[in-house]
Partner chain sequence: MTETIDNLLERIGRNFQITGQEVKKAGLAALHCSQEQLHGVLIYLKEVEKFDTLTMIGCADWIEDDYFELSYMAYSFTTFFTVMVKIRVSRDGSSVPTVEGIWRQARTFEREIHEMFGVDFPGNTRLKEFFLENWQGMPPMKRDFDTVQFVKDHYKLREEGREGACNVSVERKKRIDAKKLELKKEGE
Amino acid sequence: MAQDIITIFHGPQHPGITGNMSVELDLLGETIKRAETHVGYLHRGFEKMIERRTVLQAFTIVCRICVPEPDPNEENFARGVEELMGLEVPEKAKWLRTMVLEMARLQAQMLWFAGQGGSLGHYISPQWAVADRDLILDLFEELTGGRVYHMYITPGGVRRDLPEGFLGRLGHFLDYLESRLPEYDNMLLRNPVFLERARGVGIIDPATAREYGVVGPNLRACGFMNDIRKDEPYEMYGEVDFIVPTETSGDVYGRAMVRRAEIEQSISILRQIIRRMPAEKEIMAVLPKNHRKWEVPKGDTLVKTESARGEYSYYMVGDGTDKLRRVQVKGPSAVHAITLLEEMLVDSQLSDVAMIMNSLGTNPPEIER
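Quick one: this chain alone, in the form predicted on its own?
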């Protein structure tokens, strides 16, 4: 007797999902025949919210577009406003921004490890990774006053200078995290269960990666050495040495190994920043006297940054008023979580859905923005 197609919803609550999203699945037995992504369970409408507020009011909104890694939104927004207004940011502020972006990348990668372990039912991974991530959040709280939303990178520079002894505490954390990486390798990345389930699953071939506009670790796991930090350096990335890790398998395992290598690169970048942090006190550009009513000159700009999930861009238009005429945010998740994921899941097994989803590093508010 022929089997019937059944429809189920995977999520929005699941230990292996990076955010509040759901995938509607048509199943024939355990095999997926159709997949449709549903988002909108969290925030939405950010772009219009930004356009209806003054520049300084909008500054507090952008970080919420990506909960796991809000700082690239702050940096993109600030740099876009600075380009439109012709603001020159002090060098130390650029070093501080680069430091914050790499700290944000580290905590985002730790959260990714937690989700990847959770997607397999390997719950010691979330326990370890979230606990170690909390140590980075402690440093963020000390620097910015917030653990998740920092609102630290503001148009013109940064909000405050380093607390006394902060760089030493950051260096101590980097030493600790580096010492933990072999344990993460043994716990998850060399785990026979993970190797058996991740290799050859969720493959993205190079042609598909280019056709769909895949970015970040997902693209680098297909052998492409694309990274905005190298290709179009911003802030102080042109002053630090690092490599862009790649893999060629294009599968869940390859994406995990790229992220693992990127943690080491972020540790190296942060150590260079600690050594080279200027002693000067200037951390903010000269700003308009009336902070409540900045007038953004007519013009447009496109700024890009490299988040932990890939290329992040802001297109911003000023029209001479105190509000931005148009703001369009492009994060990696729309491609990874909808057009790519919906095709990748067809003919996959139900047990692999969460692992494939997490391996792409998606974030739903980037889509419902």
Given for the second form:
Amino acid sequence: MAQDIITIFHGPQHPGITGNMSVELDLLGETIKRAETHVGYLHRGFEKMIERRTVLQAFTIVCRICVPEPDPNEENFARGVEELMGLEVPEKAKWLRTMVLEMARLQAQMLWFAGQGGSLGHYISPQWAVADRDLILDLFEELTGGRVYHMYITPGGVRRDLPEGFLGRLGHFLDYLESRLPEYDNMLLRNPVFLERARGVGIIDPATAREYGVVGPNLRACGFMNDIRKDEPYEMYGEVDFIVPTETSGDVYGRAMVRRAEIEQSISILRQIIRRMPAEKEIMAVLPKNHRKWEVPKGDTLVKTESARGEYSYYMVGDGTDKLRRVQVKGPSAVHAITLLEEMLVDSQLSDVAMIMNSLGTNPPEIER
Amino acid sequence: MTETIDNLLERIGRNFQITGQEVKKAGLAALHCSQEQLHGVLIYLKEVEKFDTLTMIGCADWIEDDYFELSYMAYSFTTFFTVMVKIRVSRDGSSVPTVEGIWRQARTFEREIHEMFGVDFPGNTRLKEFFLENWQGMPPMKRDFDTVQFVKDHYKLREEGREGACNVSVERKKRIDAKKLELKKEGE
Amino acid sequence: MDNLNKKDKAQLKELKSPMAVVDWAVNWFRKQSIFMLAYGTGCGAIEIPPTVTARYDAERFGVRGAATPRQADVIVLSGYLAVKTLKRVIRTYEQMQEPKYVIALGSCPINGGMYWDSYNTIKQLDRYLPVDVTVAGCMPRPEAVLEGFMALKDKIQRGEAEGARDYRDNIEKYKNNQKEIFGDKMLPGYTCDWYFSDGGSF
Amino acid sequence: MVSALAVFFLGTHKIIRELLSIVSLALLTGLLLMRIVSPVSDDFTWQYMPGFFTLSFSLSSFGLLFALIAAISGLLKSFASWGINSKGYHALFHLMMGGLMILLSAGDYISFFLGWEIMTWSSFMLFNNFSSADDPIEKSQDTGFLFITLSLISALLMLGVLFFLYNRTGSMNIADGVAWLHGVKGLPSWIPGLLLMSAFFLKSGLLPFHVWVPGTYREAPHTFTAFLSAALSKVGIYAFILFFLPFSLNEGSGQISYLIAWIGAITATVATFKAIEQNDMKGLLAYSSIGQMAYVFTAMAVGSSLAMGGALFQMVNHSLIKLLLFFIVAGIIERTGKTRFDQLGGLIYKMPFSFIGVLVGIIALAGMPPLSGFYGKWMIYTSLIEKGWLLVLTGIVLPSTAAFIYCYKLIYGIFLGHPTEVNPEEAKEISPRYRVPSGLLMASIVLLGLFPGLILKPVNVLLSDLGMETLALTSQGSLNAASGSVSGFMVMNVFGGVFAVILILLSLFGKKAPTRNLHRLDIAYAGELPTEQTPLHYGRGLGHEVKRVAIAGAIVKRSLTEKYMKIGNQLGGILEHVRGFYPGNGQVSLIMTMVGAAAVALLIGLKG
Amino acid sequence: MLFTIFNSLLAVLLTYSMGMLYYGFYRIGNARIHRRVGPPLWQNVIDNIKLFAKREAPGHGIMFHLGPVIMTAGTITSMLFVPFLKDSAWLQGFSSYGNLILLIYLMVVGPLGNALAVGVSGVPFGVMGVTRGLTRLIGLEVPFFLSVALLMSGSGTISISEIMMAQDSFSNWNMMAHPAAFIVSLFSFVGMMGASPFDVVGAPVEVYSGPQAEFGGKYLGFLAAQRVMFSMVKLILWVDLFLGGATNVFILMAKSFALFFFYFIVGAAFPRFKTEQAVDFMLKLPLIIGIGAVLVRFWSL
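I would like to compare: after the form predicted on its own, may I see the structure of the form predicted in complex with its partner chain?
Complete assembly follows, chain above in first position.
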């Protein structure tokens, strides 16, 4: 029959896709008439494997759920187990956890900056941002032994104490990064072409933002001051003071500004942590005597933590054996990449798809695990 | 804060038959109700109590007592409370009417539970295959699905590497001795 | 040619026939310029950006990104492969042009790795695709990935990076293995019909 | 003159069989060609009504050029429309040819107007009633109404102005009228000139009056559309030259010619962006015809001999291209039964001849160097630069660059991309009835590309008739102007030679790296699998994004046709009230307008 | 005739090697801006030869095979109609037979020939790339034609070599004589060379690398070689028109590298426009400068 639309896949093998997912687009010319997200390319069946593993074995898998930012998963899992088993984590471990979370958040924002520039064809910003992100990965490697998958936050505390001189190097890196930020602004965020491309594109209207379950920077770009670290403080976020930046425009530019302000906030939080890091040595909770068989009591809980792209929530059910009955993970992209993205792309242009997906921070492994 | 969550639970208890309720921790409460009550409670939470969003739909498989426990977790941005509305459905062929009308993102959560546990959600606008392509077997997240057996049937693990698995430290020692030997020979 | 290192000069000396020199030269050019397909299949894809950007800079060795399979030489399978991804990877591999190579990162393509008991990931990649270079590491570091490229370059120089010819010669074996996984939903035949001597499709 | 009369009688006799029509047209072209050889310019006065006025016919040199174009396109058309066996069609066609011949050889107002009316009416009857049986295009009542009302108004305007001229000069023949028109100075006395000009603009479809063109072209029988665009739209130009050319040379009328140049440029821009928007083949070609005619008017407005030569070259070239394209489009519609781009696609390997035909057509239409289209454009641009009208030049460059998009859309929509409703397996090549004329036309376009001099020599003869200095033509293959020259012969040879060398070089790699022909669906599709049902043909969406460009969006949104229809309806409404006085049906509104306009014409005539 | 053939062969070799050299600098310069080492200088040549060394090539029939051939033929033909040097018999190609308007139209013949092959390959991304290229061409061609028309009407001739001859001393280089025309032409120069704000045609992120999506092996080799030569043709054209042409090859290389450096800097600094934004930008600022220049010229006369 007469074909006025064409169907293309902004598919798995595409330079403009964030991760291994695909968006099926019906196009008239380059205007999108219908969009449908296809996922499942990265499905490993995490929750099934965690059911077969004890708590300590499951801990190594959990951080592999989300690639750009593994630490919120580890912290979520650890806090869930601690709540179920009632372990009391020493304060030093909480400071270390907050520090690792903020460092992971910083490198995830740098990765977003690289992706945002790349999706606009601005090849300098990915180079600079990823190179600077690498310096954080060096710090991680020094602290935890792994560049991206750290496996540092174990249920009950933290695996290793700080190597000596680490905080000094961290402070030095923060000064270096802060000196680089104005250069980043001039290069991309205040670039006239970026302003013309980003303004008024991919708008989330505040009325339905909450109803769609939008979380994280995308929600804050619509004017809502909601951040799990502020609303339900966990670890040491209660003691650290920081502001939650918001914008009102709700478009790609607004989200970029929110994330840019959050980079500064993360730097100030890390500086406070460096100042207030307690000196004592004790970093692990008192663990059950028989460390082979941890008894996780029957009961369930919901634990939430704030990652760079939004709110991670873990629903964990213990059933009295040494294995968890059920761990269900909901990442921010499960909400952003499917219902929200599909409705936002209708009547927008093919050249904006990559930019919108990057600004929403869609990341497939969170959706299908 | 806890007393307001108790007031909340008590208010809900007045309007609906709640079989059981408990406060898990500050800001998280759970209540059990029947499947018919589910929609009423959720709409009540959203409209009256201003629970803006549905964080997730949890599903745990209690194979011993032969039921799935679905828990709808509504979250309010004003009071920062999360309420888990729990219902019990049978493990095979159960169907729960969709809550997509109340919160749009429920469509994705229900679609995942449908694929992983086999619970049907009539009214959901997109219940087609989500993660698994051309999946013929039973829903994989049910406890009676044995994943190791599935792996043995469908995939072949590499055999030749297994029997040659050697002890790393022994190998290392052998290598070092050979090196010393060689150095000594060159020395003469 | 400043980048003609010692190994190349050594090989060049002991070449006898002129045809060998021509082959050597052709392999040299194939080695010096490798176009990597922009396809992040697994969790290792997070280490590809650092490899190609400022700090580790794969472009020094002539490794450049390519957008479509038609322009690419090497496909880097970074980590485990879900069944759905394997089908796309095989189609992309068959769309690439003849001297094409496969680099598999991490232990998952070797023997299932950490996800050995997962119902949705394949356990041995080289049952379905000819793998030229495997890089160890549960997500190898950028240096390891560069080392993988160096190994691939040496293999190309020696003329042994003939995974594509191996795929073409025993296509039946590969297709049977793929049939095990995909059952009746096999890939359409037109991407590899001409591999079969009798032109039959699968 | 004998040829004009012969055709006139032949036409009126309603010859039935097509064979006779082709013979008569062949005879006509033969006579005309013979006419060029023996340049006897006798005018023939034929006393119709004794004492009142005399009809004088004389075929001037550029009238001959137009007659030749019309005759050749008529001959090819009748060859192509062999299939239509309704006798009325051929009779009406000859009647129109006769009217055209009278018009071209008219010496005085009455015969000029007579020829004009016969031609308009017969073409109206032709396109409104006749169409082949399985023609997918349905006839809409509006286009017929629009065409006839507009041409009626223009005819009456012309009648009024001619009476006015007769009143002024006291004699019927055109020459004195033209002399008077140019003698007068000052704007107020320019009104008759402008009115006359608007009548001619309407015939060629310039901006304010172009609304009838797309509908008419789309609904006329396919081969007749070819004739319409190739010959009939040139009549407006002939009349413009006949009446207005001498004045554009002298300086006195600077502002008017500058105004006409801008009208041409704006029409071309509007027509081009509308053409990109079209989704069916004939609509696209209709708008492109308007655009190309606009170039000719702009060139004539410049007035230098190079511009005049460029205009005539462009006009001849445009007739050949449009004949070729419309014949092939007619063949495709007849063969596949489809007319729109989102119904066709992927026919390249099943209809190679028509692909090459359309390819040659669009290269010439877009004005790309190896073929003849470029030299018309080159002369127009050079004359504009020499005249110094750089802003008009920019106004012309914009549409001629945008023309590449609709040229590519034409060839992509039909031949490239993926098949949609037409299964390529059963698609056969277009019938020989269309292939022979297209082959001839292609050969002529390529020949013109090689030797532009072929046309320029007769154009030189014509220019000297009009009293302008001729173009310097060093050799058959090259054109020269004051500021530079271009050699078509050399361009074609260089491109051909380089093409051959590279083709050999590329096939050298054939042995070592053989090309593997792939299946239709084996395309780089971001890793996914397109199926047979996946819509992949970009025909409909090709020009869709151009609307987002500010200037194109503004043009495409506004449509003059609705405005005209609104005016028409309002007019009809008013007359409905008036109709209260008279019995009778809707035709009254038509008669009322005629009477009203005639009254106006008489008034002007008497006033003068 | 033999001399002109040898002359044109020389021109082809010169542009190929010059192009590869410049694009070698381009990649190293880009890398240095990205704070990394960058490939060796001759990496483009190696890439090109590797593409020709591929053992198979995808094909979609005869028209697909002819696409790159037409593209390369269009490039070399337009190269032969540009006089490289000012007053020496060498490297004149066939420029005596052609002129500037012919060259502007010749530069479009190649891409449209290639567009046929992209269409026949059936890749929707390819056709989108071609349409974007043609739409962008509207924006680039209009200001460029205006600035060149200013030049031509100023020097009263349309043949490139005469324009080049007219610029004998530095003061009456067209860059100095017609500054407005030079500025306007720089805008479209950046666009025609495909620098960053205007590189909408083959955007890998948006249109899956546009027209080259389906070309592989030897076809991609020809397209890559042609692209480099095409940039050199434009560079030399700009040097002839605005920078006073060159008496010998070294001055030609110096001047064209200066222009190339300008293109490289602009290209590295900007993200990418959408197609309609690029055309709107070109029809706003540069066109207004051009019209201003025309008004000044004709009203002051």
